[in-house]
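We begin with a single chain expressed as structure tokens, specifically the form predicted on its own.
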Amino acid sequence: MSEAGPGGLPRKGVPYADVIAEMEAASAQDADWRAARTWSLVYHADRAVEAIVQAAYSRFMATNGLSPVAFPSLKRFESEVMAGVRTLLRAPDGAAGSMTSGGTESLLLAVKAARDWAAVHRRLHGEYEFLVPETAHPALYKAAHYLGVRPVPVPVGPDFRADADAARKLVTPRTILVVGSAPAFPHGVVDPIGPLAALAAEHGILCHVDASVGGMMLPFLERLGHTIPPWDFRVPGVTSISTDLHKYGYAAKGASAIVYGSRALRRFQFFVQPGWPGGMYASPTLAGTRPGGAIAAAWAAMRFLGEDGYLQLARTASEAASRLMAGIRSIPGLFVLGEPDMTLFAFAARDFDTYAVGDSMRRRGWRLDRQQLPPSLHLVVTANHAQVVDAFLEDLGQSAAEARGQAPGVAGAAYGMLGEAPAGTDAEDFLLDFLDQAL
């Protein structure tokens, strides 16, 4: 046998040196997180929650939260994750959820459950629907295609919020569920959920609040005095909730949880098969294997941290965030984009191209995310940043003076890619060839 190429399986195992270096290589070029030059990707609060997450992810690596029986460990950790997001929703007594791999899992659960709760209770069958806003995450579009469930987009108003008068024209009697986000990630706004969780109401079908990046923060920052928009279980009509823990619960990735408010509810997410020879088989989510080391390191920073220490994470990250919306508003021919309820937004140029002024960042060491409808560039604050507000806008003052008199381009941004697609070229064939290209 032939010594494989770069990348390939090798004749011989490398020694464990080499491989850590071949590793410390690769990554030179990786996006700056610690240094808080990356505004995306990554949710870092300081070295020691980086430290103990670490711990606990490399204790418990080879376990497997597929069997509760084998590991209680994992199931003690995993209940009592829950039962601190289940406080902080503000959850009713009987409500009940799991710990999935992130926001896209929880999502396709929450479409899951709803479907499969319309058959029973609704004895729909077939073409269902669900209202979600143009600005929800694209994992809901992704949980319609793979459940077969007809997403009908719900427009959002000028100030980026969707459109609860709109919805209520949308829904028919095929409409099982009505989504809204808790912030939208896009412009870090929280959705009209009292609307729209008393339009589901009315017409007797489920409501989901995606508070995937939402729910980890939110119930922080009211605590310090901010002024939130309803949107947790408190919210009559309100009947399931997702909130990631490694956004700003600042556990490892992996690791996400959805909340229903009852029981009952839960169980139209679990699948079952009883009869199959390898034995009677039960999955509480969409994995099979549960990797054991998300679910501890979760557990770990929840208890590491505890009430105090995330409020003081959210506090931090929430002046930097206000002095960096400050300041771009104090930079001629810059603005942000609505009124963001939280510790992220989006930011754009007015009479000039906004994307080149992400180049001109970008060629300083900055990574911000672009967006598009309208072209913007993005920023998910952490506490982490705190320390680069003053560098990031000094910079960002000399980046815009650069890009004035450049004209807007017409290009698309590609999320989570720090770039965006060719002018003239077909967005769907683009992010395709990407992907086949990248994988």
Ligand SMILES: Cc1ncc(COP(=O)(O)O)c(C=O)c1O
The other form holds:
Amino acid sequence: MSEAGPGGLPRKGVPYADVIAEMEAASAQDADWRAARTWSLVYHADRAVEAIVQAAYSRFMATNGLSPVAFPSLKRFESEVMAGVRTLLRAPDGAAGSMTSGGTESLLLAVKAARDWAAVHRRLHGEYEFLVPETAHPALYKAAHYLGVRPVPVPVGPDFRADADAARKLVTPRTILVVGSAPAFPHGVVDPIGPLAALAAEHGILCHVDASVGGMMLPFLERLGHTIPPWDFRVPGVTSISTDLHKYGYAAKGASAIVYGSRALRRFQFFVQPGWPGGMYASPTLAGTRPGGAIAAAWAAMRFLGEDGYLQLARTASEAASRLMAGIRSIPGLFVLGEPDMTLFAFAARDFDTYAVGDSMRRRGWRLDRQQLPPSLHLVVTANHAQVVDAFLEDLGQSAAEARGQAPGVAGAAYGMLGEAPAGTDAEDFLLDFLDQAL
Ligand SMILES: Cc1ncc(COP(=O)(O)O)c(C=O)c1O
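Given the form predicted on its own above, what does the protein look like in the form predicted in complex with the ligand?
Below is the whole assembly, all chains and molecules, this chain first.
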């Protein structure tokens, strides 16, 4: 980097080729997701999908989805993406939604819409609560934190699915929403959406299904003949569903979708300010400026792959996941947690240190997220991982053999998600320090 000027900018601009070279060098230690040795964070189908997504993103990189008037192209892309998503989610006639920047934004909007719906339809003000399974994504707790709604955790059973009977006892007059995951990220199991949605309907409240990770995979697995627990708009009482296009939709980062059962419900998601001197302002989602690149790239991925392409990718990923699970179950001392409904799952060691297995795998170049409660290692399997199944299982067998007999140690920081805080530290402080030091 040339000498820094005030504020850390280089005094003179750096030539194009040098900037490119610096970026290449900077990424040398990044996770090599194309080689399929990383098991989270990146959903890579293959080079062909990557190429079309990249082309679309670059072509529309400067555009802004905030104004459908200025960019009719983006309006068309978003409406076609949403039509495709509505079909996959089996949404009823009259359903409506929006593209958002990711699973977190979609969930924030689902909670906001539920809160504002309750204020109008149930004249409920002040303290709001919603039911959220313990295994549901932290984005729901983030939504609660940002929106002033109290999350009420619903315990999960030994199968890691939300306990619908326990949920029933947690409903109060202040409950505005019941959430279920399809599936929950940690163990890949779908919550009992039928009973949860029925509970919501009985109390005249809303039910959101977080299908962030499953919405672009479960419909194709169903077509491939897999038995999938009911989770979509065919389940009576489900009022909204979110699904991420930047996960198993294989789009570029920054693309998710939320669908409500009716346009009337979607209106509670919107924000408008008619009196702004800059002009009457209307924003459908949380973001102001909406990156056109992400919208165009999602459209391009769906157009390029079509149903056949997604079916093929789902088939390859689920075969790879089945081979992995069978291989893991055959390694002495290792087991898969629960009965995963999809292509993501967790495994652990029965009587030796699970995290030591993860450490050994890391030394062999594999990046696995650590989970807790109980300790486990996590895999999100995509079609791209089919090429490494045998090599992974071979290394896992050796890593388990190495870890066997080792006493459980202190986990410390791992990749992606953190395992657990070092003994004697406050977990919240540990995580806040982690964020502080990362930036
Ligand atoms: C079930 C579920 N919900 C929500 C999210 C959050 O999505 P994002 O990271 O795109 O905000 C994830 C991410 O993995 C997820 O698996």
